[in-house]
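In structure tokens, one chain follows: the form predicted alone.
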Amino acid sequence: MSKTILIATDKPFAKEAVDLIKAVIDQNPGYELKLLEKYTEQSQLVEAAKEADAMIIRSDKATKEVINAGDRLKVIVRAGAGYDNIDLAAASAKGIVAMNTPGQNSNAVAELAIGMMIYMARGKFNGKSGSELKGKTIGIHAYGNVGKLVADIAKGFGMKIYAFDPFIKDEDIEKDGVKVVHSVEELYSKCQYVSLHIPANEKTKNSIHKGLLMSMPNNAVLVNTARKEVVCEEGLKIVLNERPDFKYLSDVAPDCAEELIGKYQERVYFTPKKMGAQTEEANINAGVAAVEQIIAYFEKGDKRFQVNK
């Protein structure tokens, strides 16, 4: 009997990665695909995953319920790096191995933070005198995959570039010719930029709060690629009222968005739907690592990427 690899895509891949993907399949004999598309209601999904052995999901939540509906589940493999949408302890307790697909879309991810930064320095192409990021300092917050491709791009920039991260070994970030930082106090207190890469976790939620953000120096700009609960709303909320100086720009809109648009326009800019791995090149690699995965479990219980380990 064929295994089903369910394709579950609120947001679907692109039509090449689709194509892609079907390709690795045919390559495999013993495997089928199953698309669920543009779906609209979570139930969609959870009666979908009845019929799944592996399933490859996005944005979309592989909550308890879509898990526990899955009696023949057996991988579910996230195309990105966060891993925030499935329910780990509830696939755990199914036997059930969760993986990313770590660095696939990291490039997308990383352009993006420095797109946003040049549209606010340019006052959104208002046709206004702007400001340029040649000589500003930026702090990199988790030197992760991304972290380390935004200071890549930087570097052509000729911006003065810091990090903290404490899981990543001195040396190895001063050989990228940037400098290390030992606290998240010291980044935000340097960092006119500060470009936020750190999973969202019961560590971190809430943990760019007011006191660091007031901090920053003048004009201080805050680029959030990574998750809205990292920030605290309520501090967020304070020091763009007592800093009209301050601006922050995010990737997933934050759930006050509406507020601070309406009070702070020209200082805050969100994308319509999460774009960081929106790119074609991004879907194409994060949906072939995807099912690549899948196979290797399959084929040689190949766990590489496993995040409930």
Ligand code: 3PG
Contents of the next structure:
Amino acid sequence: MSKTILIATDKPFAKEAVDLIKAVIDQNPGYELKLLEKYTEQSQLVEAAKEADAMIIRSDKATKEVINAGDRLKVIVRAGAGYDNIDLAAASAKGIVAMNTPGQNSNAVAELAIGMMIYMARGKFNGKSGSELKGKTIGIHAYGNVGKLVADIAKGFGMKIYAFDPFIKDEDIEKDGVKVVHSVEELYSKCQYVSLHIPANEKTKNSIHKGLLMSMPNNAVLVNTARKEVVCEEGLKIVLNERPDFKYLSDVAPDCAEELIGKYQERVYFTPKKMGAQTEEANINAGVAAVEQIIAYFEKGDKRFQVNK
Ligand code: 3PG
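Please supply the corresponding structure for the form predicted together with 3-phosphoglyceric acid (the preceding block corresponds to the form predicted alone).
All chains and molecules follow, beginning with the one already shown.
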């Protein structure tokens, strides 16, 4: 019996990516593709999981219910970086391997971070005089795949770049022409722009608090292409209220978006739907990597990108 690889994407990949994933499956006998796109109820994902041997998801929620429904399910690949949407404990309990595809969509996210910075620096293209990125300070909060690319692009814009990442050796950051700081406090107090690239987990949720944001220099801009949960919304509201020079840009609106847009329309911007990885290139890179990882796991037991060890 052939193995079913389910692509379950509430926010679909570009058609070109799905075609290429299908081409990989067609080249490998013994696998078939099932597609669940733009579903509206979580129950549809639970239902589809019942028939799947492997699942490719994006920000779709692989909850305990989904995982437990998958009687044949052996592997879940998050086509992307963050895997906070997978119940890893539930997967491990059932012996299911969970993986991500690190780096595959990073350039798209980095370009969006810089794009949003320009959009805000130019007053959302309102025709009035704005400001430039050249010469400004930018702090990269976490120097992983995306952070490194943001630094690279920012360098091209002539920005002064700082980074904080306790998991990366100083010399590996410094060789990119980026100055290392050794605390979040130092990063925020030094940089007019801060670009967030930390994952969402129990340690980081709400960790970007009022104190850090208040310490940022004049005309501070926080750019969040990570996860909305890492920013403390109560603190953010106070900072936007107390600092008329503070701006917040986020890929995926915070829960209090409506209130913030109502009060500070000129100083906040939120993408309507998570857009960071939404390019044809990123979809192809992450989607094809995901299907190849699934086949490598079934054929060779390759667990290189496993995240629930
Ligand atoms: C990621 O973690 O890779 C990004 O947040 C992209 O998420 P998406 O695939 O839902 O667009």
